[in-house]
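Single chain ahead, written as structure tokens, the form predicted on its own.
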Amino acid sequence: MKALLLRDIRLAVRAGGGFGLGLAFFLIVVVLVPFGVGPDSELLAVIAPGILWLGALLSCLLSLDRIFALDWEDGSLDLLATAPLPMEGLVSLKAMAHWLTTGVPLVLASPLFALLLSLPVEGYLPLVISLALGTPALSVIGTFGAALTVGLKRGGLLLSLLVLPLYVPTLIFGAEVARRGAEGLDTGVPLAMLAGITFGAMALLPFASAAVLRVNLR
């Protein structure tokens, strides 16, 4: 697990879709809203929170398409399934390692963007924890949409269409996490809301990522 683990990290930077091209998209959101928005830091400090959880789920989508379409073209995926490993676990690994190589470094560099939109400090922590807690759905959820197109010709599209959807409730409950923490008020709720989409995803999703690709490797 830990070789299939560590492999899946080495494609992803390769293939482009690691750390740099995420933070890169990242640092353009940023960098454009207060040209689209205006220069005001009382303003840009209201709509921070949710910026950057946008900016944050935008970057995660953007390498969604690659999580099972290297295997997929060069046949790797095919000896995967007829591994010991189940195919849940599998599935688990592929959004760890898209995790790792996506979720975190935007969850690290997070204060950075957030000091560019004038996010106020004490928004900080809320803002990495929220960051932390539910970057690891976006990878789940996003794997799951892999799995249902995987094989597709420019199925990047289609993708995008089926995974923004489910995505909605963890950007809702992640920015008004990131909100009431820099407004100094009490994030108990939605950051439990937040938990609570994060490990149900967790603990659901692999398994139906593993049923669709049983169908798609039929």
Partner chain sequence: MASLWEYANPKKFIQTTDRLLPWFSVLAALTLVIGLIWGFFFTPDDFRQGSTVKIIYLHVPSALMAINAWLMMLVASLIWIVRRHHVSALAARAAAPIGAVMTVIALATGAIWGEPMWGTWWAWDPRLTSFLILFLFYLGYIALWAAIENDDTAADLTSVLCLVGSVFALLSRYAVNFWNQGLHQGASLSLDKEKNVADVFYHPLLFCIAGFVLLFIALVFLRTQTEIRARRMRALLARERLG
Contents of the next structure:
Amino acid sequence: MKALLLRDIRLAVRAGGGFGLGLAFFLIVVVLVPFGVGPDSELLAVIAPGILWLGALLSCLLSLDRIFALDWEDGSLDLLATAPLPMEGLVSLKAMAHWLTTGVPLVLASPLFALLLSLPVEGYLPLVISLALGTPALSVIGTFGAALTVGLKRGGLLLSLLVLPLYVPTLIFGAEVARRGAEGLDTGVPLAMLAGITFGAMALLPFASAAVLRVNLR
Amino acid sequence: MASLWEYANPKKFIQTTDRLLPWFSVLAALTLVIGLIWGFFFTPDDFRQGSTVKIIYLHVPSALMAINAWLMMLVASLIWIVRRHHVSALAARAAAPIGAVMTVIALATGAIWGEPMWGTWWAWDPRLTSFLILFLFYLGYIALWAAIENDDTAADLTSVLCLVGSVFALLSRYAVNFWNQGLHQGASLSLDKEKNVADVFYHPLLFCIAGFVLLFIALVFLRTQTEIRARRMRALLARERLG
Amino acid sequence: MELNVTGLSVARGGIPVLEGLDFTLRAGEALILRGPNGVGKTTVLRTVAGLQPPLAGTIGQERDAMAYAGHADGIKTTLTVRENLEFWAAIFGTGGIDAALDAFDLTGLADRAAGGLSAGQKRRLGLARMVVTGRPVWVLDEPTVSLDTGAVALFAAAVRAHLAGGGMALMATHIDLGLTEARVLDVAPFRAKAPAHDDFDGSFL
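Okay, that's the form predicted on its own, but what's the structure of the form predicted together with the partner chain?
Full complex below, order starting with the chain above.
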């Protein structure tokens, strides 16, 4: 189990692994926003929580097709499917590796990017907490989408079309936590809902992902 | 007593629906014509909304069918997963574009109704937003069917997507309610509360709803037949290659 | 320990390709599947390995007994040869990889990045993985593609060692491996026949 996780992380950080691309994309989104809406820092402060969440979501989306596509192309996925590792465990580990290489850097970088968008001081902690709690859900849901489209050539666009509607609840509650935090309001309810979605997705979605992966491998 | 599952045989399904289809089509046309004419021309104008209220006869039934079509797809997907009847998977596939069109009709009539009432074509109201999200789910479902060549693989994958999508659609509904309280009026029809549509409007509305349900059934029959025949053709072509 | 396949029918892309396949492999035996391209050898091997369900018939052995090697070797080009093998050893819960490196003459290449290997060397690495799995039934699909004569001999020796240890090997190959003890099964006579024309039932075919 640990070996797969370590291998995926190692592959991500080595040359051509795409580590940091998501982070760079996040940065570009954040840099482009003021060009689009103007440099008014009061306006930026208002939209900062939403933009940061949207940026994190899109950078996450960007790397989803790598979860299974590379292992599919070089045949590793077939070999992993015959390994003594339940498919549910395999997809959970894949999701976790994706989160560690994509989600965690986004969470860690978000305060810096929040600075660029003049997020109010009291908004930093809720932003980081909401991203830390919400990005695992993005990875788990994204893994389901990646498992659905693994056999398809040029499935990237379809993957986005399938995954984005599934991201709606996570985005709503996650951005709500960040927004309420920035306005100094109570974040308890959306935070609890966000946690519910994340843990629910982590507990249940691997079964669906494993089922569709089995279908795609046969 | 013959088992219901006999109709899961494609041949039997086509034979039976061939007999039923004219009846459903005629009934759907009749109820729709009665309901719409009654509703449009023989009901008084609302004291607040004027004649714009009459779009309810398209808006409410299409919105109902937009959701019911997805529910039907969910049931059909479950039947495919559990019992692996091909007709069931093909019926789910056949219903998806109909549901998507119903969603578009509900959104369009809602916009046309909303403009004079709220002074805007579109607002990020929870109901409107939920329907837009539902439309996205339909698009994803249809796109996945279209993207996969192998019919059984496509049926399996779309069934799981329909299941997972249903859970997330429900979640989105609650999330959207939480996110914005909205300006849409309450449900026009509900089982547990007193109905909030007056009787004069209510009776033709029932006709229109019945008409949309019959229309949906007729369309699903027709489209499922088409899907079955298309699948049969692919199977015959494949057999030709077998020699 | 034996692999007992009875009445196996397999489908590719929803179309039956082979039907009524029976064979038995006992410990220490090897079976080579022969047949023209596209007849369904790969499909049979994938079915036996548990990657896809059979249309009909049984494979009288646990999935956990099978080690599968397909057309692709599952090699990560940015990892070294050693890292590639150590990963599979960890996944399959077996110990050292030195024997596998040795058997396929990869010891000298162990610390090279797998991306820099030639096609034949990659293939040897892919086959070395079979040794690492520690599983009794090897299911091999065209194992000798891009191997030179020397490497084929290495492979044959590895298979022989595996059989001597009580293992089994089921493979599809066209070239002569020099495995004289291996039985050969021609699958062409098992080609699926088209069903009767009016048989229009739930399966569409």
